[in-house]
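Here's a solo chain for you in structure tokens, the form predicted on its own.
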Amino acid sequence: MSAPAQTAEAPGAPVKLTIDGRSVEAREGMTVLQAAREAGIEIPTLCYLEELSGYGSCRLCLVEVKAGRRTRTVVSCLYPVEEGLEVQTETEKIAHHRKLILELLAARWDRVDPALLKKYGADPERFAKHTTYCILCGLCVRQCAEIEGKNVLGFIGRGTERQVVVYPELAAKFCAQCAKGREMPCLEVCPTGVITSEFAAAGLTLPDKLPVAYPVCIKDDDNLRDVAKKVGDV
């Protein structure tokens, strides 16, 4: 007997819900972020795109959303729409969030959309400055795992201490073939553009040593040290 023919994953049932007063029809399995831009409604983001899975990591996309008689902040990038949801996208709560967020986001990066610095009153000099250009959004991560099925970047270490890796050895093996004469994946997707295509360019030429995880920026010989122990390579 013959396996049945694949079809066309079926469209989700319709949902109902409304944003920002206004009445939008959607579909089971979409998220909040999906339905408001399918209506033409505004969210800003940082960290999604819509290639890749949801991460919810900038939080730049937080709404309030009410079920019934509860009223919770969410990531609209991740929240599913559901049937008589009611969601706002610009109350002042979702205002001072933004605010907050885009400050510590210039901290680490110095191009910082203006337009939202300014929509938000945000003061770009309000946190110290800790340069790095990585600002942790994972596009490159997902970039690399999703959609070129290769692995060779990811995250090591939590909170203030968490940073964005690359695995020299699965690099020197697939970076340059990613790369096939064009920008690589991973730089293309990185809002910063702090992704080095030096793993792309040089891979075949590493130093004979280096860390079984070493970090995309910040490479000072304290952090590499950082790292190695880390990831148990000394």
Given for the second form:
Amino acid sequence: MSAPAQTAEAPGAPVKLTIDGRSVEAREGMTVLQAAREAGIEIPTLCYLEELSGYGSCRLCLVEVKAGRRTRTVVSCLYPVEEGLEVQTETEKIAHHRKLILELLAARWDRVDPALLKKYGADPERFAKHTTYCILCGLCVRQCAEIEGKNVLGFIGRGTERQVVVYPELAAKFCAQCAKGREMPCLEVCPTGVITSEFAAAGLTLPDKLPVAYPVCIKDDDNLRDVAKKVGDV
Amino acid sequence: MARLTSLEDLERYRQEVLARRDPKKPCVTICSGTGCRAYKSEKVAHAFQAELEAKGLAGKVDVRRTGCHGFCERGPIVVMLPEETCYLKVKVEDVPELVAETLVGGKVVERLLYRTDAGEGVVHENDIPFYKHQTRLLFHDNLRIDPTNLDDYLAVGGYGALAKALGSMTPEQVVAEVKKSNLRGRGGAGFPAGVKWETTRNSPGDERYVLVNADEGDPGAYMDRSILEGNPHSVLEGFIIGGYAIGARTGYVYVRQEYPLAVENLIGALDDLHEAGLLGENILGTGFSFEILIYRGAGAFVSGESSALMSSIEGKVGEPRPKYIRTSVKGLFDKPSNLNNVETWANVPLIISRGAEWFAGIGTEGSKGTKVFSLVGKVNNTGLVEVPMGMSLRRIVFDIGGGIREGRAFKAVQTGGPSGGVIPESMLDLPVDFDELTKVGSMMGSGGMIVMDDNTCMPDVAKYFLEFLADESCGKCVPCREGVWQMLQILTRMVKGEGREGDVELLEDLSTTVQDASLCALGQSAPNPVLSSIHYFRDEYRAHVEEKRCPALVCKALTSYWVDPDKCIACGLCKKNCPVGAISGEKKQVHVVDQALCTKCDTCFQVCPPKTRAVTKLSGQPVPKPPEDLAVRAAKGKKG
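Could you give the coordinates for the form predicted together with its partner chain, as opposed to the form predicted on its own above?
Then the entire complex follows, led off by the chain already shown.
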């Protein structure tokens, strides 16, 4: 939520860089991910949405960049393009990290795109499960704050205790308006489908007594939408 | 005091302060750092005041509450000036005797002196082995300074460096001097401070900030707290000089709320500076204006990370953000910002007043000056030690630290806090500086140094640090939030005796991704304790996984208590003290531990007389069945 939205409104000066050995033309102010996608080079993402600010939390879009003599591992969704930058999107190291990240995500959420797991040889059973379904990508939080201009959703806690929560007073005030005539945008962007319509209902009809904040990460199989495909091509 | 409006004013005032003071006048100094306060040093100070009044000495002897002396373990520390007689562990009851004997009678109270191994009393602080081998550049003035008294700091030459910088140096010259000194940031990474200053100074924009990182949060490390508490002006003087050099008008001190005394002394110091004209508009009439704001953090470990710290000051959650543009270019409020930690800033006045060459003459090729370490753990003398960079670990642990407690064997030292690594005995001669520590898989970090004896289990230690880090991870990025947690699960399994084949390799595999893919330095360095301990103590990990054995006999699940029938003298101590009644045995009968009832609390082991040592810890082997004939065999020890 810190970095400004990277929508290239005013086209900046042209920048030339190479991605996976291909010469790519981009404009100043773009990120490596945007430049790659524009050039048709696919980089998997999870917590990224073009319309929202960069967040850099899922780390799936890691790439290796070489600027000068130094090679670094960076997230492409936030790394700005530079003249002469050399980007590698699929080195052995990057593939290893993606495999592990997918395995770590799979410990939280059992619907990680099987095709992606297969591509990187990820074994979803390798780590201890602690299924919460919410993978804390923060898309709903950013959607609500940045696009709707509300802050109904937020994070509380830290480490593995971190949760996405709803602030009931704000929900009572704003959610109805959001839900009018369409699916609620936070539900729409959630890649795991754990923001259930139950949440929406709770937001719309505020019970008498509610805690200050309550988690949205309630597993509800009926409401889990078939969204597994979203990892990798949100 | 009247506002000082010129450089000459400052000097004149300093002379006034010195003229008012009689160096021969007796003064009782009482260490009032947080450590000594915990030992009731405040009460001791009150007792001195009361006793002096009662004896009619009120105006004739000064009482000064000073900052930390470093030897916290033996506090409260009382030093009598001008003789500098140093008394340790002084209690309220000792006060009348000290006043009568030392202040009135001019005699030394032997029983409160430091005792050498040979039993001799040491009168002066600097002759105590703990202090003798140190080079105390940052701490040595603490004895003479009451942190709430600006005059005390001025009396030791304080703000002379600021006057020199403002009066005779351009900002560029100050930056050049710091660059030339090769001062490296004491926050941990060791980035050259001067280079950072220069980048911030030269970054485009009309506004820039300087910041003090006082969010020290390492378990067992408290050097920044002690400097802030004991000599806040040394940090503030360096900070104002930095503001001048970098071209900032505003500085922030980010200090955690858990350091109340540091915050209190800081606030007091800032008020005094304003009053004296050393802070605010037109400092000392030089045209330079600078303001310092204190920002109190909530005490999250990750808030010490530079981008998280800045987010926190901006009023957001203290979470890191990717810094593909350096904070020296785009930091706080997106303005060029220079963040250094407390110790770094405190070094600056020394560099300016004594010169870069003097500073660069101390230390090693790559690391200059001194470093304050927080020496804790199984070492005899714990506390804060300040030594020149490059001193060997052996000298720090054995000469200054006085060796391992209870004569046990040294096993390893963990440096750099929770994100650092362990260094084994074979590397004790390693000269301690930024680069050497990194080479062996550890790091300088904040300067925490935890000494471990042979009663330490490495997977257990690694688990301890990961628990801390998993708890303190902000939880934003996947590798850190999930990866560190999974590493912790594996280690927990291991110490419980549930380790699986391949666990060590899995830890290593996870570590590479957590290190390389995490968003900030917390995640990037979190695997250090695990990787370094696997590197130097792989056998111990193997033993846990393959043999379900804890070689150090620490992991409860893998350790059993057993009474050796050949040694037991049926003294009954273990039986009497066992809190769960797991030990049976009658007079003249070998005692037996019921393994099903035993909670492994270690009590029986501790109470078993050292002469007998019948209670034995076993790991990785079955507990022998009790003998058929329970008659005590060790008849020799029976009658003592």
